[in-house]
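Here's a solo chain for you in structure tokens, the form predicted alone.
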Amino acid sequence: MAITDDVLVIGGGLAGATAALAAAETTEDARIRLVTYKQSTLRHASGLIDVLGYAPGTTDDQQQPIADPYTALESLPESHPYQRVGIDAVRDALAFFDEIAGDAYAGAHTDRNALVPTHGGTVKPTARYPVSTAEGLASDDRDTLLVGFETLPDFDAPLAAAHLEAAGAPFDARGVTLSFPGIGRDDAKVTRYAHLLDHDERVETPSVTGETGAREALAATVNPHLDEESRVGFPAILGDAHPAAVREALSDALGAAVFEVPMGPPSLPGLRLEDLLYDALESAGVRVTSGVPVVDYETVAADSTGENSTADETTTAAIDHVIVDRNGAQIPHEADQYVLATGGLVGKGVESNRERVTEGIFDCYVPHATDRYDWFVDDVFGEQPYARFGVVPDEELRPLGTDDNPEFSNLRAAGAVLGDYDYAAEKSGAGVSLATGYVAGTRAGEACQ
């Protein structure tokens, strides 16, 4: 017997996420189901939500930050997927993921980009961060001082401060690399550091006689090398579950303003971020089932009496049930609405051979040369073709045939697994998901009313 429910979202990542708790929303009484296979995305991401921070198809010496993406979003083509949901859905979803994300993020009072310096010297454009970077922000002219240690190489602190000045920071900005109180090892994980000061674990340091507490420890190893800078950046390991308690003690002993600079995976603010929307998703009554993937699926005629499509849709297809491999038994999962949202060509939910690219469950066409030569270009940093694989929706985020019809009448698509953009370049993943997410979950929701 099939586990039924209402909506079931394939993929746990922002899109996913943002998909449950939208469909939950928008109809109380309904079973919202959230099928993943992997692990969350979210944790090797930054935690940085950008809209738009350049403009596609702009080369590198031409590149700017956009300093208001929704005025930029009204250019962009019209087979982008900000254009196929529209500028008011963009920011519908980003009033959503306000609401859920409550005072652990920041950038809400402003249409602007906000500039986040990066772990590498450089800034990125976003239009929400999370509140442990905001005292950091490129735009801020106090002097700073960047904090790196000897056992994260990830985060290289006189370079990250020369990259910045280099870059026209209207700041001085100084790093030191230093030794953390109570960690030798090279190979201790991100959270082993948030773990120390979370605690307060006692730690032995030269600064201090005897045992500490770790953020007592921490502010006399930092001390000595302030030099009047009135910030502090250490790199995103500042406690997991009490940041802020941490951030206030550093900065009550240092004098000085504390923030976080965003790291590559494993990410601390990406850890916090999947924990935050998990939580909306327990709170919201959202059924979680994880371990699994989806490894078929059967369809059915599409109802004829236009329940599930419109008079000129009858002969669509609809998805009756999807077949997921829990530790080798068949289950069949059926709803009566459908979310895709599996990833790119990084995620695996888009899939590519020596002859096509295709979406890897639903076998969702992909539009793509036929000459896989022509699916790339030589220049490394150039506009590579690849990047904007994906599924091409209508403006329900239905994918499209080769006939531009939908393939299927109850399956929407969210976030990577759609084509047309770059991501990568635009500095849009974030922001495509939650919009894309939410405008699908929303509409996932109201078929089911």
Given for the second form:
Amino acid sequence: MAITDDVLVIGGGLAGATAALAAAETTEDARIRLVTYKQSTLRHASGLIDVLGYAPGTTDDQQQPIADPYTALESLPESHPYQRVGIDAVRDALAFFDEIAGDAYAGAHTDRNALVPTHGGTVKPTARYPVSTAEGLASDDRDTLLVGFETLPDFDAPLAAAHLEAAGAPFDARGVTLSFPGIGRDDAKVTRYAHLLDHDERVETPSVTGETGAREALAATVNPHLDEESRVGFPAILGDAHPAAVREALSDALGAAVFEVPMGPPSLPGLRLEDLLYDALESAGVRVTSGVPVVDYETVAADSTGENSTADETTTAAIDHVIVDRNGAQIPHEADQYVLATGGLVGKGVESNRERVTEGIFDCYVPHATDRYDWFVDDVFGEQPYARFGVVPDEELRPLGTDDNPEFSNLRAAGAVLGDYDYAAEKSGAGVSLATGYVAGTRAGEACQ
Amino acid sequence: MAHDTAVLVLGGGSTGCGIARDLAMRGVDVTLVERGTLTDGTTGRMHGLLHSGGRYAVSDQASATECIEENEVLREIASHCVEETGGLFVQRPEDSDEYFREKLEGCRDCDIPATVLSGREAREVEPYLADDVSRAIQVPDGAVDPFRLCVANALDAERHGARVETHAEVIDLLRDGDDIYGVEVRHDSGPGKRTHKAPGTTEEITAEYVVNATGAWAGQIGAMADLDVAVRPSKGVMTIMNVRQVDTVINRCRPKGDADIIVPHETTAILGTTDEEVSDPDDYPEEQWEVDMMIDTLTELVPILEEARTIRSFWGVRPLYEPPGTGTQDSTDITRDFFLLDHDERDGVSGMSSIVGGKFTTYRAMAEEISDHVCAKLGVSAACATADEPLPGSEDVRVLEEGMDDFGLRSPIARRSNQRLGSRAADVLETNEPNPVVCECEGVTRAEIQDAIDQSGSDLNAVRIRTRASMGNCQGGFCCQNMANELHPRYDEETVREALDELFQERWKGERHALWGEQLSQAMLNYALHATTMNRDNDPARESTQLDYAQFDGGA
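Beyond the form predicted alone, can we have the form predicted together with its partner chain?
Below, the chain from earlier opens the complete complex, with every other chain and molecule after it.
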């Protein structure tokens, strides 16, 4: 017998979680379920919430970052996901996120983008940032000491400081490379550093006699290098479970504000965001089934679902149920409304082979050139057609077929599975996931009321 | 007249580096100049096959004999560059019995050890061979790392007093009447190791004798002195798979044809190749059909290739040559022999010889013959010793076998490092400094990267060919940045940024030919990491106008 819900969200990243939360908020009594397969791509992501950092479609020259993303949204092309859902929905979605994130994120006090130092040493525009990075904003003019560790080759603090200077940052930045107390292995994982600080493990350190707590030991290692700077930046390893306590302890011991510089994968700020979302899903009563792929689906004629079908939509089928594979067992999941939030090329919601590009579960139409040599341009940072692969939605976010009709009457799509925008160039990934997840979830919730 | 050097070798591929080493070991004062990084031309763009000679055993027995002899020499002197994989010439139902018999007889004529295996026995060696492979000839083909081998030759030449200048492009030949006496080069930065963005200089280097070992580019060098060197560049494509579907070299047992070889190489397998004449070795089309043909045709031999992950494709240019008047129409019919063109004898212009043709496996024998020629010109009587003296890294094979947990590295990483470095492992890896892994895919540690920077300066592609860093599944998406970090503080921030950009673009170049499936996903992830997370596509440091920080959110 099928597992039955009102709304079934497929995909457990930022877009999927937002859609499930929005659906839950829209219809209090509805049963909402979220199914996920692999780990979400949040572990690859910086944890920053970008809305729009650069205007799309003008990569010929270096561009200035956008200070006010909301004004810039109006000039986006009609096909952009932000235009599909409308600018008001973007604002609503950000407000929705602010509520979920509570005091874990900052930036809600203004419409303006912040500039955040990256681990490469440049700065990037973003709309919301984890509180752990808040003291590090490049648009803040306090002098800065960056601290790197000789066992973490991803972040070279002196080089990043020199890069910030080259980028014209309005403060003096200096970098030092130190040995992390308590890390014996040259190839310890970032989670090991975080764990040491989370639990304030006893470590031996040359700068303090005998054993001491990891937080104090780290501060003691940094202290001699601090020279009047009022803030100190670390790679994003300052705790996993208790980042606020770690930062506070370091800050007290150093007598300076402490912040994290976002890093590449595995990204602790990304993983913390994931935890935050799953806590919220649990509080909202969303049922979460993880580790299971959706492998098939069945449709019914739209009319028989009782939808308000119009003459135009008589040919549009509805999804009756999907089949989920659990350790080889094929389990039907039935719902009234479905949200597709399986991600783009990275999350594998969009798939490809030598001949074509497809949406992996429902085979929704993904526009692409027939010759795969037209999927890319020669400059790695040029206008890459592949970066825009994804399904094309209507204003309800229902994926459209080649005939411009919705593929299914009760399927909406959100996040990176949507096409026609380049989140990497625009710095718009999280914003699109939030806005479209919010709208898809809300509409799905409304439709099953 | 006093010269800067006795012999000036043009070209830093296997031939040029082999000649420089040979002459330097004989006590001759040598300078080598190379336009780009060592191996930049043809050497770095081969499939990595160490020929047993089996490939030429029917069509060109002289070459086949030379191959098996040199194959045995290289196993001795370059053990850290060679993997003794063995090879199979496999027969499918449509391949003729007649040719199979000729191949087997040819191998035996040329003293190439050859054993016939049944289809079942062949599949015991290589389980992924197609079910309808009917039988195979087993030969001692191997895999060779052309980068490591070429660099080892250059290092040993330097050790014997040679000057090796990379990023030094020949812009003119110095000619006085009927005598060539040197070249003018343009240094990319200054003489010595490369520093990105450092302004270039030019230098005249005079020599008693010039050896033009620029391969497919030999005609262009000759033209600078109005000499006609009619080299016929021929392109071939190679497609790299992300894992080794086979651990043995797989050859198709049929007469010449495209897409008939798979070479296991380090963590990858390389599919090859095509053979098509081109007019300009620096500018030729790289086409989709060539890549598709590699996969589609070789899938007939190893069916799982159809579903496998392709990580990039690259093209190389063979320096084919045939003596004037031969008139061969099809480039696949041109001999793989090499030719020494003494321009004094041929054109009445003294002071230079050109080397054209040839193949990687026999580079040492070629270098020996050319060095003999040069020594005769110079009146040097020292004998060649390159067949007996191991290359740097291969002096002591025990080093390779010892100590899995040496140097405080995880075992698989220590093993890979040891394999790459051979007997140099202790020198490079014994450090009191922390030695984290910089490239996860290939298990390359900081000490190896630093050693490569010592050798080659801020040129990260030169670091790449010495270490394999950025050559795995992620094609540099995760590690290019980390590699660049290692340049600091020896090099300043701007230089590091330039070096990173150059490497990242270079890695992208080959990936473009593998953009589907997993690798397209990887490309998007790489793009997202560098553009979204790091904002490298709109880096304010590159902008001419100052960013107005005050317009942005400065915190609550």
